[in-house]
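Taking the form predicted on its own, here's one chain by itself in structure tokens.
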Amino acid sequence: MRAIVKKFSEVGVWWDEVPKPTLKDNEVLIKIHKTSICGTDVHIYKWDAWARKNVPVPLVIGHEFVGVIEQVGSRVRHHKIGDRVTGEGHLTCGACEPCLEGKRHLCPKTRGIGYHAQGCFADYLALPDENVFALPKEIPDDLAAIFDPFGNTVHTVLSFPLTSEDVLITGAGPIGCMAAAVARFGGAREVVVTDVNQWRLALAKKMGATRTVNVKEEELTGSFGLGFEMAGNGDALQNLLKHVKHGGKIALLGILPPGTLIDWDLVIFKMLEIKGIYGREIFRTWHQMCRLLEGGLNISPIITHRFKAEEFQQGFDAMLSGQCGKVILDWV
């Protein structure tokens, strides 16, 4: 089968033709429709510290999907064949106690399919039943092949009540202009986007934020009831940190580099409130996806490319100038 594959131990990817996975009697054979291209995809493309240290060679990569179930294993019960799926790319050992207690995003032995396992830049896709999700009718492929990355907005940004807050969100990526959208949705009065990309700025503006900052050519002002973190840059974080109001809340989904600095008396002397964020609430997240989009959010803009599976190189070309939110590879 087609495959967009991490072939070498050197910075790109490769179109490729690989075996098609052999199921097991748990997983379903997902016929790939749509993809989309991630940041993470990204870190594996230029083989940065974090990919050479985390991804096997050769790997098929990718982790965000929608397709159809061709073949189903034996002991599958919760799906069928011809089913519209896409699923959660966390594969968890369902043994800790996180796993048996039903908190499977907790789980510490947490493996990734694009980057740990085979992942779904290919016209196959074998993943097991427990981590399949099927979609209703009402949602449209484009944004059920974003359903990683949406999910992970919505984990964020629902961790605390919006109503009438004043929002801050440090980062105008995929996932921070998603961030803004979801918040006015939830009710939130002002949701001030930052960034250095001016580009991504209008991209956040048009997706719903109040206001947008870029903060290399002016200063924030403004007290916010909540932040969330979505650069992974400390020094966004330290803007966030001295911004949020006393008592105010924080989540943290941006991975901001090892010893990145903090001014703990910002935290500790405004009593702040900070909680990490990794992935989704698996299934309580994608629920709440689904109950967004068919309650009238819409998240549409944050699509800005399309390509043909084959044309992945310029889809990655995309990605690479910041130029762009999500990127469609199209499969069919």
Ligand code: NAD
Second form
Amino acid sequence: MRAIVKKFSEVGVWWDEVPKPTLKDNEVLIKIHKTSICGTDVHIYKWDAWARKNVPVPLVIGHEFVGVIEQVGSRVRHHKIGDRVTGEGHLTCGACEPCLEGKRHLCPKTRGIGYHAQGCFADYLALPDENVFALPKEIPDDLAAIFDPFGNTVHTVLSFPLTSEDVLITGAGPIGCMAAAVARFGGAREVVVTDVNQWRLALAKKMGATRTVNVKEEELTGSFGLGFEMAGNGDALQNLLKHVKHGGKIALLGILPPGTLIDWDLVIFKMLEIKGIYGREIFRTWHQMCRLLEGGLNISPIITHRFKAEEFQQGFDAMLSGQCGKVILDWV
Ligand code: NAD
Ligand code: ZN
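Alt. form predicted in complex with the ligand, vs. the form predicted on its own above:
To see the whole picture, the full complex is given below, headed by that same chain.
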């Protein structure tokens, strides 16, 4: 089958022919229709320190997808051939205390498809039955293909009561932009988004931010009940801590560089509440995403580029340029 592969320990990803996955008893075989490129795929492309440490070579990359089940293993109980599906890319152990309590997002043994295990940038993906999410017909393929990062967004933004709050979001990447849409839809009063990239701030505005601030050119003002860190940048985090009110609540999604320092006085004397976020609640967040979209939330403007799978290099170039939202690759 065709696949996008991290083939060599150097910058880049490569188009390749690889064997179709052999199906385990508990897995379904998904014919991939669309995939979407994540910032993580760009880390793997750039072959930075995180990627070199985590990603085995060679590996089919990718973890954002939608497709149709073509085959099921003998122990598959919940899904059937023909189901249109996406799925949770975090493979959990099923045996630890959080897994047994139904809190799979807290599994300490989580492995990710596309960076630890075989990914979805290919004609086929084999996925455990328990990771598959069957899509309601109301959800279009393009949006289903970005359920993974949309889920990161929803998990973060719905972490705290939102209605009537003023919200600060640092980082207008795809996730920060979607967060602006979810926060507005969820009843926030003001939704302020910061970035250093004007193109992306314009996208945040389109997605529902009430104000955008280019922190390279302008000082952030205001005081916020809720703060979401979605830049993965220490300066952004420090700014967020400064502008969240006493007793404010913060969720950290952005992955900060090792050794990032903050002013702990801001946390302690303002009595801030801080929550870390990894992935999505399985499958609570997934149902929330469906209900939000079915209820009228519009995140479509976040998809800014579409390419054929073979044109993946153009997709990665768009991601590397910073002038993009989500980039979709079409496999059919
Ligand atoms: P992205 O890299 O596309 O967006 C980050 C944005 O932050 C960029 O537009 C960048 O210009 C901006 N930025 C840089 N410095 C800034 C500053 N000082 N102030 C404000 N903005 C600044 O990333 P994304 O795909 O939107 O994801 C957001 C973050 O979440 C990333 O750090 C990503 O690694 C992380 N992430 C975490 C999880 C998780 O499960 N915890 C999952 C997905 C992504
Ligand atoms: Zn577990």
